[in-house]
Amino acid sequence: MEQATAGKALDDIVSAERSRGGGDHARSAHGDAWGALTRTHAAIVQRLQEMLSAADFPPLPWYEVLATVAEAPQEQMRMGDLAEALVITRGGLTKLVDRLVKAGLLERTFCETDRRVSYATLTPGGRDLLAEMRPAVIAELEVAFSANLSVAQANELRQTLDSVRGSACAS
């Protein structure tokens, strides 16, 4: 729902730019690209959510947390680093991690030298669930992308989006 609202808001911005008498073509092109990106993201997220639900898996945010923590050294991440990696507020992450801890998929561990530093650490149950979910998610993404992008195009898209994200995070 939130993603659909963001896409609609962006459509409104792009329409407003165009209605101001044509405006700057580059600005409209960038607005159009942004709108296409958000609508594509929302469509793929919805597709993934539906697939996970049909397979009786937890929701996509759980997968994203488990996969991110699994890729970290020793399968643990500082909470702040995890929030940054997932582009989520610390408060939102805390609530999400609480649910994963309650489900036995993560545990909170603390730094031995500074108890103020906490980590999200993957449990064996989290590792097992991720191993079940990952092939389904990868297969769904392959279907969503491979029909329209070659491997070279997918790599180019990733590089372009990494560049845009890098400049957005730097400002």
Given for the second form:
Protein chains: 2
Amino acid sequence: MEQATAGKALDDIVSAERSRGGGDHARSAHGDAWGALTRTHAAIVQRLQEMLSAADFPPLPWYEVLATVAEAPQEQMRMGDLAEALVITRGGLTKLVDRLVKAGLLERTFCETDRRVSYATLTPGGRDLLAEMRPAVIAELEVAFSANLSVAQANELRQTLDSVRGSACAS
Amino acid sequence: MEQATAGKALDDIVSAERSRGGGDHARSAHGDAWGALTRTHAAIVQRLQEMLSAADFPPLPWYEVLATVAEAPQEQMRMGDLAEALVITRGGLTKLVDRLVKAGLLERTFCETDRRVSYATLTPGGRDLLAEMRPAVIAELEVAFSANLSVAQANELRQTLDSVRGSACAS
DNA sequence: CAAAAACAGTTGTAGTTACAACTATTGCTT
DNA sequence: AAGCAATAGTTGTAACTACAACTGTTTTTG
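Since we've got the form predicted alone here, give me the form predicted together with the DNA too.
Full assembly next; the chain just shown is listed first.
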């Protein structure tokens, strides 16, 4: 693997910098929280991708699509809603779904009453693959989170993040 | 802007699904925390990118490089350490730094004692641009975080995330 | 009801990224 | 000291993504 394997060096540098009271660019608590958020997110994504490729599973975005569609009523979702849920562009989603359709994991279905909309619908193959992948992903997340976080702390974390997102999305 | 603007629809679906006790695929607290983490991260990244492009600033990865290098001693950093801090591949960093060098924001310097290593070093132009961008980024983060989070909560959030990353990086 | 505006999704293109193979330098082994 | 392994960084290629322009459908409006 060519993936960079972690990020502790920067923290040392930053905290050293801060403790010697040096920089004229003191950072805010919120900025620090943002830094921790990005780095933690990237580290976990990296860990998941590493695990998936080692297990010969499709990449993480595929899993996210399958997991999201599977949770929707009737295992189908409008393209626009799916793009919004995954926080990617609609153009990008079109091509991502194309690949999943070609792999037989999704199929496109259409709306009778509004012929503009199309749905991404889970196929049996997609459902099966998701059932295979989910335990592996959950397990990986468990070791990442559960080692240092109780369930209560995890819930608190989720709540905090959701509230932040709520205000971040106040478009 | 073609960016998807938020993600509340999915939450509704998920919570509806959960409250009617329907799915045979109950999710764990840690899985929920992960979902909140990804979505919040993506939403804030989106918000920042939108702001930067509206203000005719370079994209977010450029800012992250500049900000990271600026915090290092002597405003310079080894390529490998920089890649690790940004949690991207070294190959990707090479080309990213290429672009920043071409824009006059960084320059490559070399190590006397070990001729393998090269440093990314901040130029005056890079320092100036960072000084322009930083307030804008900080302000954007303030509105995203500060609306729903006290400083104490932000610190707690940072601490929680750091501890998660600590175990996630136990390679 | 016809024209215009809004909406849902796709396509074309360019920029960015990751992955793997490669070069060059240093450290280790005997 | 010669040879082998490990390290630092770059490069080539393929895949992915965003952005903008486009087609087709529905809704609004004059």
